[in-house]
Amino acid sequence: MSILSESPEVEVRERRLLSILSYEGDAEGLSAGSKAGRLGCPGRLYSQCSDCAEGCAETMTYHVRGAAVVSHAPVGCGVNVSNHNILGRAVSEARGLPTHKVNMISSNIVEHDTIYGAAEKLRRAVREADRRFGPRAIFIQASCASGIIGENLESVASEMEEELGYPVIPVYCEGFKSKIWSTGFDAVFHGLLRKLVQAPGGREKDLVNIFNFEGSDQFIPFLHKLGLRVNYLVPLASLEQLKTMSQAACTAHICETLATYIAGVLEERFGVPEVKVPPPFGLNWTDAWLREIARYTGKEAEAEELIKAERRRIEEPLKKLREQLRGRTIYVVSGDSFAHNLANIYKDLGIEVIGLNTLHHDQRTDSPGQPDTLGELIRSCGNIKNVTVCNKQPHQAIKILLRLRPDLLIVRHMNLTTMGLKLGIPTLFEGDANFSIGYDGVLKMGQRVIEALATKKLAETIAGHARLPYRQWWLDGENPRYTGEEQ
């Protein structure tokens, strides 16, 4: 069965990957249960908070150079556009690229539109985006409102594409469609594969696709040492880069959760091999990642020399960091595979990972042989005893942290940092998915951990003045009804 569905909409992760939102146990139990496909709980009986697939989609669509976005939604769904605009400008300037400005318009669905339809309003918004921004492609993002009233985005997109003479790409990222927010990434990639990616006119042997979130370019100069060029996708890429991604020598990704769907399709449909090892977090994974990329680009000898040189260079500073951090414990809260990536770094620093909290878990991958970062983490670090799948539910995460009391909490999402500080636990925010990759990434992470541990007194002071909104019966008891385990 083909990975790329002929349907305009990508299949949600609950069905495609058997993704789950709740689990409590150890790493080996999660891995074994996933391989058997027998873990249940795609949802939970009680949810304190949530995110949205449209929010995940916009992290990609807002940052395509030469394109515009029409959010077919109430205006409130565009609340993050200013944050993305600031981030896009900052990151593009840091990477030496022309300043990026988010080109987004909301169709502003209101109550009247939910009764009589908003197709004409969508057409006007697309024409206005064309007039205002002069793009060479437009993404139309669905929303809960447009999905509930059954708007025919496909028809409007085809009609406007014919009128404007360039691609108009529907992205079916309705928030209610999937409880797994990462389905929003898949929706964007599905739209790109349907409407934008072109059949290869040839193969560029020194070009490597790397799919990642928006961030710094730590891996680009790293791969330049092998004489390779990097096609950084999707944020801040041009339409030309997206159209010609099928010509690369191979495809790698920094986060398994983000990009295995499009990497699998590029291999199946266009013959671009996927780098099927975990991303370069920690020394052993960095070695393997470099060797696999080198295998597809004919750079095996250069890779071995680079690995030896980098290992020698960091040997002494790494030894000093290990001496300072020996005996420390850490707890990681992050998206599915990125939590595994971060955890793999700490073994090199001599820090014990006493627990992981991933926001969801995919029980299988899109194609055979794709990276199994959880399985690789177990092989690399052994069984982690306290593993939880929990989609940002503070009522559950607070209890876990009170029970384990790590020396340090590390989180991928900024709004989770307050959890640790309210409990007196120093907390480190790992917002840039690229910052800790490679050999230097291990050293940088070690130094940041030392700096974070130095804030222990501040965290304790904050905890002394913070009041948790939970009664003692909840903090003391086991309540499977509210964590999803009852399902």
The other form holds:
Amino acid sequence: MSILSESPEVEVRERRLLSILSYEGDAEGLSAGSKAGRLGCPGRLYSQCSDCAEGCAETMTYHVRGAAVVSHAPVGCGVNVSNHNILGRAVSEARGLPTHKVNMISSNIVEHDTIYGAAEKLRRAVREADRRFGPRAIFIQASCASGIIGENLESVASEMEEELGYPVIPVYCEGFKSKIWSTGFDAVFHGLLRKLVQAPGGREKDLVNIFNFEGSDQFIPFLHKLGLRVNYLVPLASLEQLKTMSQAACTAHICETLATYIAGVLEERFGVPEVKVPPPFGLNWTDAWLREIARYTGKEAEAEELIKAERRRIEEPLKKLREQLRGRTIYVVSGDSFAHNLANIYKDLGIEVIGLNTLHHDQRTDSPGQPDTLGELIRSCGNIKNVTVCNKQPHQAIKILLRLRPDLLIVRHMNLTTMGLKLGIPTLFEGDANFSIGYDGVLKMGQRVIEALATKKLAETIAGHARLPYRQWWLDGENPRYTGEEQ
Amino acid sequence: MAGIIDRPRFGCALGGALGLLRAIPRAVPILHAPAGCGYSVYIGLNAGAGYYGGGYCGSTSAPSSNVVEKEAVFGGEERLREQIASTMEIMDGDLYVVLSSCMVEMIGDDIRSAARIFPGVLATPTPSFHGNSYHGYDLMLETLIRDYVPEQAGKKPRSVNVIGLVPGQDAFYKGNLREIKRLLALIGLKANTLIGEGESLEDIRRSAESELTLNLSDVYGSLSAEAFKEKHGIPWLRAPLPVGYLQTEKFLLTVGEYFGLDREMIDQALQREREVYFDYLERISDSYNDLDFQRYGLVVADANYAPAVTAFVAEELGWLPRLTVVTDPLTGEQRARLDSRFETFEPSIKPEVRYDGNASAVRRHLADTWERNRNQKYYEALSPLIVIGSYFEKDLAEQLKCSYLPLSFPVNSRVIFNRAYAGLSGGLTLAEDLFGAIIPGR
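Structure of the form predicted together with its partner chain, please, following the form predicted on its own?
First the chain shown before, then all remaining chains and molecules of the complex.
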């Protein structure tokens, strides 16, 4: 069966990848259960808010250079736009790119529109985005409200595309459609594939697609060492970069959870091979990743040289870090594959991964050849005893942290680090997904761990005065189960 | 009012209600919403309000029914009842309030009837399509006043409730309330600001014993003021947020007049305040001219700050505010009320006032009101200029190569704890921040 969905929408992850949101056990149990596809996704009797597909979609769409976004939503869905603006500015500056400003208009769905429909308003918003920002492509983002009123984005987008003469791309990221927020990434990528990505006009043998989150440009100098160029996708990419991604020599990811859908389609439709090993986090994965990239770009000999040289270069400082960090324990909280990436770094630093929480878990990948990062992690580091899958849910995460008491907590998602500080656990935030890649990434991580451990006093001070909103029986009791029937 | 908006300067009604609950110690919200609403609204309001934080039970800790497609088809009230019950088992709160999102309102869930089964649990419908976060604050506060505040037989003389500053939108609400409380105490009034420093649910419960409700806003808080009046027989008075000495004096005279206080007494009370205030402010007279501290002003702010800040810079700093853009969606009546705030300005300092919330529209209004340089024989430039606005005006200030101070939502580039711009101490702080922003070479 084709990976590319023929319908305007891509299937949600719980059906496409059998994604789950709860598990408690060890890494091997999760791996075995996933291989058999027998883990279910029950609802919760008690839940705390998490993320939605729309929020994930905007981390991509807001940051496409030359494009504008119309959020077809009540005004509240757009409240985060100022944060994205600050992010776009900061990252453009860090990457030496022209300042990126988020060009967004909210169609401001109000009660009247929920009854009579809002298609005309959407057309007006698209025209206004065209007039104000002069974009060369417009994304129309769906919302819960547009989904419930059954707005036909498809026809408005086609109509407007004809009128404006450039791509108008519907993104079906209604928040209630999937329990797995990463479905929002798939929705953006599906839109790009349908409306923007062109058939290759040739092959650029030295160009590597890297699907990424908004972050620093660590990959660019890193692959430059092999004489390769990086096509950093999607945040801060130009429309031209997006259109021609089909011409790259191969596709790699910062995190398998982000982009297996589009990477699978690029291989299937346009013959762009996908790198089939985990991303370059930790020394052994970095070696393997470079070799795999080299295989697609004819740089095998250079890669072997580079690996040898890099390993030698970091030997001394790494030894020092190991001496300082040996025996420390860390707990990792992050999105599915990215948690595996982070966890694979610590063995190199002599730090024990005392536990791992992934915010969801895909039991399948989009194509059978894509790497099973959990299996790879077990092969690399052995079984990890305390593994949970949990979509944020601080009421559960806090109990685990209280039980395991790691020396350090590392978190990839915003607004969860507060759990660590309120419990007196020094906490590290992995906000820039690129920060810890490659050989230098291991060293940087070691240095950052040392700095973070020095915040012990801050964490203890905050914990000494913070009050947790949970009843004592909940904090004291054995982990009570608050999940409902299988769905 | 219902038009499209380029980069909104507020969240939804749900966000406003969450902002208020976050300001109340040990209040626990229960969202009946898809999973993303609570977090998305929080993350916007947090940074926009000067890094407000999730507090006791906000941010990712906020209980939420996380409804999905199944509930969209079959209804979500059963899931909500389950979530209310489990929240009360697990979460340790003194107040539980159910709030709703767009989606559950559109599928027809009735959160009030679901909440009614649980004694003491309140409910406030807060879909975004009903209004923005300023409105959500008002809806939430109205619910507390109608359904939570117990009726009181007698009133305590000279006690005043203070409302109209919106937590989560106004980054300075808490510092401002502290100053308002202090000012009212100067003339012998005891203020209950409901969500100020050291105040708790107990203060909210006791609010029915006040004699008067002071609404500090021309636009926000009207439902709540009316609820105090209807439910608890407390009349209300509009006395807009004062910034600086001149406005503070007027504010205290207005409130004093209501209580029939002697003008002389008020003036006496202000005597020491004047000494403190002008002892600081007059320092600037040594530098004002030497360092050329006069500025043209462009003010872009919400309905509480726009008139107050414009008047402050014009009347107390001698600046020339040429354009003020009020960024709320307003009714005709609200607009007329704000218009009247600008009518009292001397002609030489009276700004052009526009009403527009669109982030990219400010530049257009500026072009409309100030002639462009077209190589005329003589061109009077709008310079030196300061832009006083929100984070969205940063780009504009850079384009215009002028000074800039963000103070109206969103203020992502500042961290605000107990800072205040209200009243006398607030006026001095604002003057410090403004002069600080224009010191050459800074």
